[in-house]
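Here we start with a single chain on its own, the form predicted alone, put down as structure tokens.
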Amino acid sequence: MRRTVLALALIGGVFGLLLAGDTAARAQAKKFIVGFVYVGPKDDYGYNYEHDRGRKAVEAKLGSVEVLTAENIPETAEVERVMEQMIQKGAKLLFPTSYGYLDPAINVGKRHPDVVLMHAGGFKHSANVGTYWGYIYNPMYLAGLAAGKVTKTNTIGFVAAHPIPQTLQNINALTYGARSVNPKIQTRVIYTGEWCNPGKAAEAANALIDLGADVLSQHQDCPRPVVETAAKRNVFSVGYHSADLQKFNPKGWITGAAWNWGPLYVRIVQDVMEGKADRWVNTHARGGLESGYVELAPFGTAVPRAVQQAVLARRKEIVDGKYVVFQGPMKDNKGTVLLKEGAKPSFDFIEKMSWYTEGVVGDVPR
């Protein structure tokens, strides 16, 4: 009789062991599953890392979600073939960070109406292609009002990737919020032609520092080497993507733009899972400051207390929707008028924006 009842205990532990192991696989199953493919690492301390920073925070509000993940991934037909491999997976929801994935983005879409696809930035979408992004050209505008007031040379210089409308956008805004508080500024420009070169971005920020440049700030998906160069020559930093960054240039920091991608990506998560992808797809999500994308850097020490509150302030009329960034009188760099007396920026003045503002010296590229 004992060896019966043992025996019945044991099938009935292994049926246990093999219903809480098939459970398990179904639980697995269920999973929705998210893929992100970055355009370069993840640890570059600027928009991949921000970006991945996002990630991780939907891993940790969502036990629901399993994510998939690729960096490095070049703006070519390559993003296509990752993104069709994370389909083949499973990913019913893909996010494309980069500024050259959105045509690729927009094929993979049409071959696949079930999958969402959330591209970073673009200017176009379609019937399961939406686009998001932050203005971060705004902290560029309020980290301008500090440089301002902070520089001894009244020159800035500017470490650019390509002349893109977002790229311009933050070359202007920080321009324009110099200028406003110190009319002597001028900004100068140098592009490396790529979104990640270490080698050309340190000296392309040599090259502006011996121009006379004593702040730097840029538009490079890796921006520590420009930091890290405005620290060995003594000068100040504007920072970009990352509020970390301050630690590579501490005593020169002066405040910064950086990105809180982490909220916006756990709504729109939760949405396409929920099956309210339509509140994302088929259109353009922009947001400001006042939506949480994007934030103003810790001030530095090189940051009277004085210049800080009044920078805190006009942050806050930003915020309350009682001033709007680029607002005129508004001049391109060659005196042409933009924006009347008054007249604030439509959608299409700031995607579309390909021209310098007052006090940048040169031409956009073409």
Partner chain sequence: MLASVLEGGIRAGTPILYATLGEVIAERAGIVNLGVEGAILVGACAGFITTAQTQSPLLGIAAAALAGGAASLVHAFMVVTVRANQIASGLALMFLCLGVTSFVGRPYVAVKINAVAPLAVPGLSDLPVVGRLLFSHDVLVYGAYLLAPLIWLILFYTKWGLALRAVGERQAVAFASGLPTAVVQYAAVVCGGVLAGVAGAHLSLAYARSWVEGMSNGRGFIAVALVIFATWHPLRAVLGAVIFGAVFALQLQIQARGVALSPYFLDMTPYLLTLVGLLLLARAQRHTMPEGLKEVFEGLK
Contents of the next structure:
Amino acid sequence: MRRTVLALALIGGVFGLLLAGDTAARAQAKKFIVGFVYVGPKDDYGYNYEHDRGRKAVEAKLGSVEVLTAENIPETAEVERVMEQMIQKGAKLLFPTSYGYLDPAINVGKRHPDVVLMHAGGFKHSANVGTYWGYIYNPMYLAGLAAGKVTKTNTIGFVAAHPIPQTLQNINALTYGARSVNPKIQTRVIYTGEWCNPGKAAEAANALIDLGADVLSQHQDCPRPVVETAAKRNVFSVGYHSADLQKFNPKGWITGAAWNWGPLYVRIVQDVMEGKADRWVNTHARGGLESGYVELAPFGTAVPRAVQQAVLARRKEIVDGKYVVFQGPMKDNKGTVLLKEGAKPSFDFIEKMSWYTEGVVGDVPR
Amino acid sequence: MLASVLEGGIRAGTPILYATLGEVIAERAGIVNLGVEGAILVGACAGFITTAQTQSPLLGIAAAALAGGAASLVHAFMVVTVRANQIASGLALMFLCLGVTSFVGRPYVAVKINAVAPLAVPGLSDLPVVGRLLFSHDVLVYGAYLLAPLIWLILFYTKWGLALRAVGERQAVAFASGLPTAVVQYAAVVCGGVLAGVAGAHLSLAYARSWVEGMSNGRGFIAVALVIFATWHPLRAVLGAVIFGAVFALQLQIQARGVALSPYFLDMTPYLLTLVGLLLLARAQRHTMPEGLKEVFEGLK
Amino acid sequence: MARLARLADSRLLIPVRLLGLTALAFVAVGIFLLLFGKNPLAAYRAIFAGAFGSTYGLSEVVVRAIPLMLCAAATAIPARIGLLNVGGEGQLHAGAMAATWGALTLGFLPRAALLPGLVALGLLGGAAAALVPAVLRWAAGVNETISTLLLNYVIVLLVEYVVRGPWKDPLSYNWPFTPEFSDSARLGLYWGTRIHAGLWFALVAIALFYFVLRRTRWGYEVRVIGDNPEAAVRAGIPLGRYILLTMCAGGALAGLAGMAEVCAIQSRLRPGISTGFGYTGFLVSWLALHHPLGIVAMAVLLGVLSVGGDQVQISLGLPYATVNIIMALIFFVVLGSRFRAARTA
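The form predicted together with its partner chain is what I want next, because the block you gave corresponds to the form predicted alone; please supply it.
All chains and molecules follow, beginning with the one already shown.
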């Protein structure tokens, strides 16, 4: 009994101290505070890793900014609380970087009109919520040009998480690019149903190789298992998310589509600090290679010189606006013409993509 | 098609088989350990960290086995010594391992390791069909399928196995006849943990070759279900694990072949199949269930 | 002295001892953190500040405690006759799905008619999900722990299927969620926070649980089965009926939690409506020794830890897993302590 009372007193004392300590911690000097929220670990060599590289660029370029981060935050109601807590700590600008954070971001925005929220890839915006996204299917298309020349089995395997438009853009761009240099190309797709499930991604990669794929690409958050399985079984890799994946399959590396968020993040943070947030909120900021939001990863030794030059030439045409990926004629894999000869794809055509291009095996699962 | 599904089944079934075999040993001694889910995680994490530090996958596997065993020791203590509820203690262990490995393994997410390489069996791997199917995997795959008959022999044809089963069937009788029942149960649970640890090693060192928190993804729970499905028999556990692995692989391969079925529907099949298996085999299971488990599985409380 | 010992064993002191054990777990985690060169006091301060440092933090503790209370009841009710329902997660999703179906098809109804209907659907959905393992247990002897665990995966996948397939919002640019519910299908939020009417559901459910258990014939028979199932059967208590009844009652409450999550917090169905509420609820129930009042206290405690866990990460850069370790250790200490067999209430 006495012990219990003692323990209780002790707990009470500690809590008191904690509270005192916390109030002390709040009275600190004011810096501009930016919060980053990630759905996975920030060094997964994938989606989160790249957003975190952007965060590092902000810290390196803008000394007067303090950064808060939170990782492994599920796409649930939790994220709303995490954002609120960042705001409580003084954050004025938030980057909820995951797909499923859109509704929570809009909700938080409603409660805090003075805070700016920038969501990655969303299709809704509001008075203080903007979205940004890079058309990473552009470098995916370029990677396809290289992959189509490198493959020996004419089969590309694609491990995807979910059949959403952004993923379909990548599958289609890669296939379209590869087929434009090698019409025999077939792409086989497996959906794992989870943004990061290493065991399943590895099995999916194995299954694709078993079915004859000798080039593997992917769209899910933790890309290592797929690239490492490609290395283990001596097939080629087209990277996704990060150029740094090359080191996991150095022998079979073709190239890849990579994010380059640093410059964009620095620009957004600077603008918001200077009171020019209206450039970013209530709108969708989109950009591709020409804006530097995305980049083509360095080529691996597997790609012949001539192919590299051809790909880089096409890259320049895209940057110069002379070539548009998914320009007409575009057909789906049933032969239906979706875009007439010479027509340019609209915002909706890209962002609502729900079909497979010629060469992709099967139907988009409903 | 059949060959590639089987190949996938063998590959994907390996970690599940290790965990299932381990759980067979523990349950034969009358202890259910839902903490295998956690022991797999601990093995995956410890194995990965050790390999990252030493560059030796072999040391990694050893560390995984040790760590899995150590984690299960906690369960053994809770249920044998403290006599806590087996199911609850197992889940508590799962929670604890999930937390500890996420914490300890965090700095290793970005690390590249020297993974367990595939090892084609010389001569045999060149055989048509079976060569690829059976003889071009990594050491841990061979190990799992060799271990099953070994455990079967030990359980049913050695003094140790007899003692273990005696404890699982009639603990009081075993105790009265002078068997150190507590020691036997501790040993069985720890052995089970060691195998679960190796299952984890296969996941992180050979299969996915990376560490991510929670990467066991329910394989431990599946193992516990498969033990019942396999009616506590190590050889039938092989069957169970390969079938489960094959269904898992099949649903991925069906997609790659362009059959437009929802991946989410396909994902359900392994779980539903296990459930149906449990239902259909319910009578046979009750027949062979170690007496000591009846209290846990069928008793109330 | 003897009187003191009796007092120390008395039921009245159980909460105090639980608190002491919880403190013990904190000390153990503190040592763990020290081993890894982290400052445990800073971590605890962050948890404390996150949960109690602001009204928002406090309100979020309550928001978190709502599904935990209901899911804990889903474990506790069957646990009273010795069944281990680990299916809270699946039952929650089933309830959410049923309520979503109602909200989407009957959204035109006025609020006063719709909301009670959605509550009923949530309850029914959860109960249906629990009925399967209950029947399997009753008719074929399939262990309910295993079957509920397996069903969790199935039901969560079913949600993934419907939100990406038949129920997908046609205006969502192919994003995986259902259309937003009409206003009449939404539960009220209070005081500018996310605290919602689910709080009353949870409290009423817990109070009913307490009342039924102590004051009714059902509760009496449940307690008899819990004490000695064989004696109960000999006394003519229909065991099978109680297996079905307790499992379904538990499942219904978890389903209600799911209904509240979609109708109050999300206002649509989408993947990830629960962060393991079902599993954490199981933990809550065990920490509370399956006692209704204990469930309220422990749900709040785990709510504090979850809400505080964000702060640990934001302020200190420690993994969120830190609080998972604390939760698991509390679970272990309580499980291992002597009154594990105590059946109160």
